[in-house]
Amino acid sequence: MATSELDLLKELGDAIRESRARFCYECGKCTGVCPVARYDNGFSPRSLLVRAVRGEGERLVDDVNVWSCLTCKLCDTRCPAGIDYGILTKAVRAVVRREGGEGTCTHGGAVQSLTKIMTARKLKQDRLEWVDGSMKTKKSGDTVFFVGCAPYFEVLFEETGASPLDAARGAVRLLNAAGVTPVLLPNERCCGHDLLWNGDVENFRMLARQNLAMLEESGAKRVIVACPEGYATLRNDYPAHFGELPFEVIHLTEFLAEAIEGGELEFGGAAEETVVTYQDPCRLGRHMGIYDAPRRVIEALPGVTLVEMPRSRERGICCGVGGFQNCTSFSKMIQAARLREAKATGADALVTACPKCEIHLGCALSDPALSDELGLRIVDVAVLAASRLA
């Protein structure tokens, strides 16, 4: 039975208060800056907010725009009322999903299916086959490298040119070079980021419980995460659902920047000169406030010159798809515009710290016309940094 409008308003009450949704001035600045609304005139962050506050239950359940939001938080940076649209969108999706609403999954729902498969307690994975003899790892210790979904992304998105496992290899080699032998969990699960942000809280919690149990069993005192979504999920969402964690969560670029500045990680050797620009991932940047660490790493690399796009840091533009759903022609427009902006800087390569940025922007570049026009390559920051190790 569908939730009544009054019941929906009650369920969303906490999110409405926490997000400050009632303080909306209806000025439209959120819509004016939204990457989706720029191309899709049927989408407006403000419209979604107003419907939630008014408790328009049936319209929300049937509204495809509930799933169009990228949750990139660009609107938050312009809102004069300080509204947190992410909090509200996450809550709305949880309620709408329970009432039978759902976004359009990309890639035939393969990622969503794999994520749900990983909730099985007795699941045994062969997820460390990518580790070779050039990398030092161990089975228990105080530092865990949380690999995330890279082994699965590698298989699913090979045609985009992305290689999340190259990024994982680069990360381990960088950790080794800094004197760290990380623990890799042989049966680690997806962090659950997409499930949580797409409204499937129950399955998110199932994944989180299993990851937390494995991390505690490993003896971890710190967990280093390369994926921005994994980092934000472990750092923010796990404590929000399960209380204070018994370990510290650090993003890879934070660790590397500190190791470089402390003289524990050095680069050298002959290096090809290259000009790069940096794509700020939404979760690492606007969600977690990490802008400087990736840049400090890039700027420390011999032969590498960093140039900035006009829209960078807090103003950076999302890669165009959130949670592997609702990838539309508007997504491709967002991606093409961002790639052209990157090329206009004079860069040879677009560097990012997010596997999804690499996948989605790489997918756009798989269009031969756009690829020939730009002649741009996309590379993960860990891959670039590892290539500069002495």
The other form holds:
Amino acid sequence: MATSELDLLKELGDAIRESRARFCYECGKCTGVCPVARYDNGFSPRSLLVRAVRGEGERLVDDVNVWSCLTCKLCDTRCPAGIDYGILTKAVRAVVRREGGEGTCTHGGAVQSLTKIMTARKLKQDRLEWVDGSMKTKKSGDTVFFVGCAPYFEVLFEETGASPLDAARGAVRLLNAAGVTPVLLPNERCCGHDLLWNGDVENFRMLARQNLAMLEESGAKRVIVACPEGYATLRNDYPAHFGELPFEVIHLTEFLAEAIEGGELEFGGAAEETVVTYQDPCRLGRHMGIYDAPRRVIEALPGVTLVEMPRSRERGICCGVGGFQNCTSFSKMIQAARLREAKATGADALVTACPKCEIHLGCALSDPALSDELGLRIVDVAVLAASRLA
Amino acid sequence: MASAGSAESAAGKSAAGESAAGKSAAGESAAGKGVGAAVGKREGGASAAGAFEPRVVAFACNWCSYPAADAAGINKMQYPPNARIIRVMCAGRIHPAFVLKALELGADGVLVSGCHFADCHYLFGAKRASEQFEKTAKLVHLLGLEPERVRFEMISAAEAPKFVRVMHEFVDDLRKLGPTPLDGAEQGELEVPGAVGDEHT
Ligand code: FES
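Structure of the form predicted together with the partner chain, please, following the form predicted alone?
Full assembly next; the chain just shown is listed first.
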């Protein structure tokens, strides 16, 4: 599917305008702060941007650097010209992909295959077997809990020690404890986040449409999402592609923080003392601006003390892989450095709100040398909070 | 079979790609294309009842199942021609991703066939293959596909009759199941009531 050069330039032109890329004065702060560039001296967000602006779009097709960006938006926070690298990267990838360029999918492309399989309309998944009798859920109602790909990740990433399903179970228990019986969609599709950031807009839209149709059918007025990527995608990208949504999208920690402060959610007394530090997922933090809600939840837990890493909140470091693509030795270096930083705070556990942070950092921690050195646990905020329910 | 040849080298390359964990973009996508060539396009389709011919992708280990298929051919044993065989150096290389890729591209069934545990040329490869396959089977279950669409077998080089029997059984099972629900022809964008903004892509 070759695009005419004119279309290509037009599409890039739109993204360049929207992202303010022309305002770049090549100060190089983006490259200076980039977690990938710190280890991979062949990668530079600045030079990628400059090449896109110069109209070298077609020459980017064979450039592996197009796919090296984690899209963590750390560069955005430093850019004195206020450039939005996220918009630019997304557009460049979509264009490059249509011209035949491709990133290297991690895990043999298993995640991408799963999500593309989910575009099939005839598919009838069997994805709710993790729900047990102790959880209250229903078939239709005004609050939907959007589970995300947790059931699949649970199988695929068993070795990393991550359990996204425990997080989903924790989330449902917490919702129940706060008096909410959520609707779970039996045939929910992947939100399409990874495909979108891999540049595969077409398949992203197929997934989004199916999810939107199911959500509307369920009668949802409010959709609670625990996965930050799903949250960012539902809240930002779905409306950008399909117009205003007929429901509100909120993140689990936003809901929990409010429920705690409103007195609807209470935790039990005698629990084991623990010191934790919090990993800001890039989608939740820099993409969506939610830094306080997860901290409010953690601080409300009995026996839990929160300590901060030097690089937290807007300065938080990404877990090293974005969109299950281009996991390299540099990713491992980013992860190891991040885990050491977490340990240096004196914490026993690293708490995160994102299944992918848990998977990627868990993968780095499955190196016995590193796990022996650090003795750190990684735990999802929903699992930690649910373990302190009265 | 031309496709088996190219797919074989593709799978070989991807093995290097994954272990290097480097920036080589060739590895996995090359394996994907190999599988794609093996799945091919359905000719005529499954329109008339009974005319459905399942498309099978079979991953066969170079040291056992592939020679078994060879021996079946040399001995002129008859078996259904529905499978495109992709030869791999060891069934332990068959990550769930390969099976999923075949399904994604429209295969009606996928067979993974390796050595008996003690016979694997790479010590624990066949064991690894069965562990990987367990994951594959779980994922296939989550997707709501029939468990019979994927199959794991251990067929040694001396077991040509077993290879023939497995092929018969598998193709018969798939015939009963009918075409995969993942056939590309049925996909497409779904109309969302009330959604607007199609022009924005
Ligand atoms: S060599 Fe045949 S399965 Fe390993």
